[in-house]
Amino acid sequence: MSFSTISVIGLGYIGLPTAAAFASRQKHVVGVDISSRAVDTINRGEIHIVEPELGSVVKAAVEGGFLRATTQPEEADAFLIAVPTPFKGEHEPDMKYVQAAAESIAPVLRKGNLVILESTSPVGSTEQMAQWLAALRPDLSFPQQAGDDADINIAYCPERVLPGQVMVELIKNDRVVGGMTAVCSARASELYYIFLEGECVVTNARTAEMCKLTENSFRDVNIAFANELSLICADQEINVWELIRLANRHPRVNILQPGPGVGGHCIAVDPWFIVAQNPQQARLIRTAREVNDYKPHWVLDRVKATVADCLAASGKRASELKIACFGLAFKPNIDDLRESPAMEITHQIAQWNSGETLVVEPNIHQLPESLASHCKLIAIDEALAQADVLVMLVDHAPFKAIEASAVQQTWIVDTKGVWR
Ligand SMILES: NC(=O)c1ccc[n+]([C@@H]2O[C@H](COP(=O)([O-])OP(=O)(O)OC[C@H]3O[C@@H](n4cnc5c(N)ncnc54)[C@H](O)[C@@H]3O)[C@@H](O)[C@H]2O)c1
């Protein structure tokens, strides 16, 4: 059966672009979100998140009558679930949003439906979701009961798009499709090929779940290696960026760049899902998380030591000192401050500093509430003219373009090697 109506549950950074991609291929898409603000915004043809090219696609889809948002699930041919999967307590995955989403679609499921879980989830989550649905709909058969003959097909298909390039990567990237049965995988692939130009690579649900977690853990472990080198090099008085540049001249070595820590809501979260399920085996993955989580604390200690040196050399009082932090976002050239180590470090500096804390972040117009009362948002030139101590936290393009001669300060903590 082909798909004429598609429902996307959760209209955030992943769900809304996916809904818009189907709608742009003239499929009728019903987007569902518990946030009435998101629903109202989308129904006006506008967007509530920042993502290049998304606004125009959503506007055209809504005006063309192909995309509509609502807070209540309705009948459809296929359902895609893209709700948050944060962690809770001691870094255990919190599946309450996925469970709530599954419970909300159960009453409107009908024979022949396909349900796809896209949220990043621990291994076994798709089977768990199938059990939640089966418990609520004993009148329908599910893959764990009837295999390929089930009334409802279920698959896990993770998302691997890069924020800032979602509308391109959603269509071009290859996609891992993990059906609970071969028929589930085939139907899920058929659904994605409505807009996908990349390839659907078929596997089972558990492997697909682990694949997503593996991709982000791979990144985390490799960044941790670079971050650990930066600590070692600081002790050994070696320039870590020069070291990495030299080591990468080896034909089979490709070390990533160190930074102030690891942020965002994926790489800093997803490896914990593997650790939570495999505490004995996942020793490297856990250690990488700990190395990356430690880095902001180390940076703060470096800032304190640099400030002490500055005070001793300048004879100024601590209350007279100005510290300028460059960058707040969790990575270069975006405005997303969520889970950002640069934010955390700036916040800690502002709490500790008895002088003025200046912030330079060219991608925002006002400081977030948590910083607004302790810090001042200023331009690059002003910071370079006023500050005693510079702290480089994010290598935004405008920071990399600063002429070396414009930086007169002696007291610098550079976590990105911009002022090496
Ligand atoms: N953002 C990324 O770059 C990215 C990349 C790959 C994977 N993921 C994964 O995709 C999933 C979604 O992430 P996101 O960034 O889109 O999250 P998000 O917070 O931007 O959006 C999630 C949306 O789901 C809504 N929601 C929550 N519970 C709901 C429910 N029961 N019914 C309907 N809507 C509900 C929220 O209101 C929100 O609008 C997560 O598992 C995340 O780890 C995200």
Ligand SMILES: NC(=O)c1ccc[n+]([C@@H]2O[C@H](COP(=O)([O-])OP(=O)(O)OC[C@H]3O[C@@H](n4cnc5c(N)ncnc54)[C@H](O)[C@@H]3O)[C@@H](O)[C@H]2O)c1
Given for the second form:
Amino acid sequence: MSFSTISVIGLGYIGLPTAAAFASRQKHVVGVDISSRAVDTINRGEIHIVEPELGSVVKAAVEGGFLRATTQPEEADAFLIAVPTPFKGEHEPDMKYVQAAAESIAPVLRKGNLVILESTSPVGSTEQMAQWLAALRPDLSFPQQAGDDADINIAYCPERVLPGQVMVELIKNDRVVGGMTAVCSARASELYYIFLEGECVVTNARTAEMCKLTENSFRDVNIAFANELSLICADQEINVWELIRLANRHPRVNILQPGPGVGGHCIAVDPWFIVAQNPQQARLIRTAREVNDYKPHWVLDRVKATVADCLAASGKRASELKIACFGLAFKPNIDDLRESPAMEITHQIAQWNSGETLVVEPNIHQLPESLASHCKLIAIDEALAQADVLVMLVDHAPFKAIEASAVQQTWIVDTKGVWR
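Now the other one: the form predicted alone, given that the block above is the form predicted in complex with the named molecule.
We keep it simple here and write out only the one chain, dropping partners and molecules.
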């Protein structure tokens, strides 16, 4: 069965680019999101997130009649679920959005449909989704019941794209496709090859789920090494960025760069899914998460110490001091604030600082609600002119382009080595 109409459930940082990629190949795509604001924005041919090249693709797709957004699922040949999977309680996976998405599409499923879960999920989630659907649609057969002969095919296929390069990597990168049966995998691969130039590498659903978690846990462990090294170097009065540059000249050493912590909805979250399911075995993965989660608290302590030095040297009262935080996003050159250590640090500074807290974030137009009443969003030149203390949290390109002569402040906490 060919795929003439494709539905994408969840029009966020992954769902919207995926919908746009299919629509750019002149497939009719129905995007579904619970946010009426997102739906209205997309139907105007505009986008509600920051991602290079996405805007022009969405605009062309909407104007060409190939992409339409709605708040309610409709019949389609294939359904891709790309909704958040946060954690709850003691870092336990929260599957409520996946369950809600499955329940929303169940009434419109028909024989021959393909359902793909793209959301990063703990091992066994695809099978759980199939059970939810089967319970809601006893008139249809599913892979756990009928194998290759099932009425509905189900697979897991995680994204593996880099924010800021999504529209390139979505098309170029290989995909891991984990079907519940061989037929499910084959149909999922057929769907992705509509726009994919990379390879669909086929495995089973559980391995595909673990593969995504493994990729992000690997990165988290390596970042934790760099972050732990930065703590040690600070104690030893060693420039960590020079140290890493020297160590990386070894032909088999490639240390990552430290920062204020780890953010985003993937690396800061996914390793906990492994820890939650395998608490006794995942000791290194847990420790890496703890190291990276601790780093923002360490940065805040550095800011407090720097402010104390500044007050002692300047003779100002604490209420007169202005602190400028550079960057809120979880990584450079994007507007995504999810799980951002920069956000956490800025919020803590604003709560603690009795003076004015200034925020410089060129990728947003207004502060999130959690900061709006405590901080002031200003431009780079204003911050450099007004602030007593500078806190570099995200190495956005405009920050790296600041001339050294423009930075007159003595009191600086630089978590990214931009002004080293």
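Positions refer to the first chain, counted from 1. What we label the rigid core is the largest C-alpha set whose atoms superpose within 1.5 Å from one form to the other. No experiment lies behind these values; they were computed from the predicted model shown.
- Splitting the chain into two rigid parts for the change between these two forms, with each C-alpha assigned to the part whose superposition fits it better, puts Pro362 and Cys211 in separate parts.
- The smaller of the two rigid parts, set against the larger, turns by 11° between these two forms.
- Taking the core as the reference frame, the CA atom of Thr415 shifts 3.1 angstrom between these two forms.
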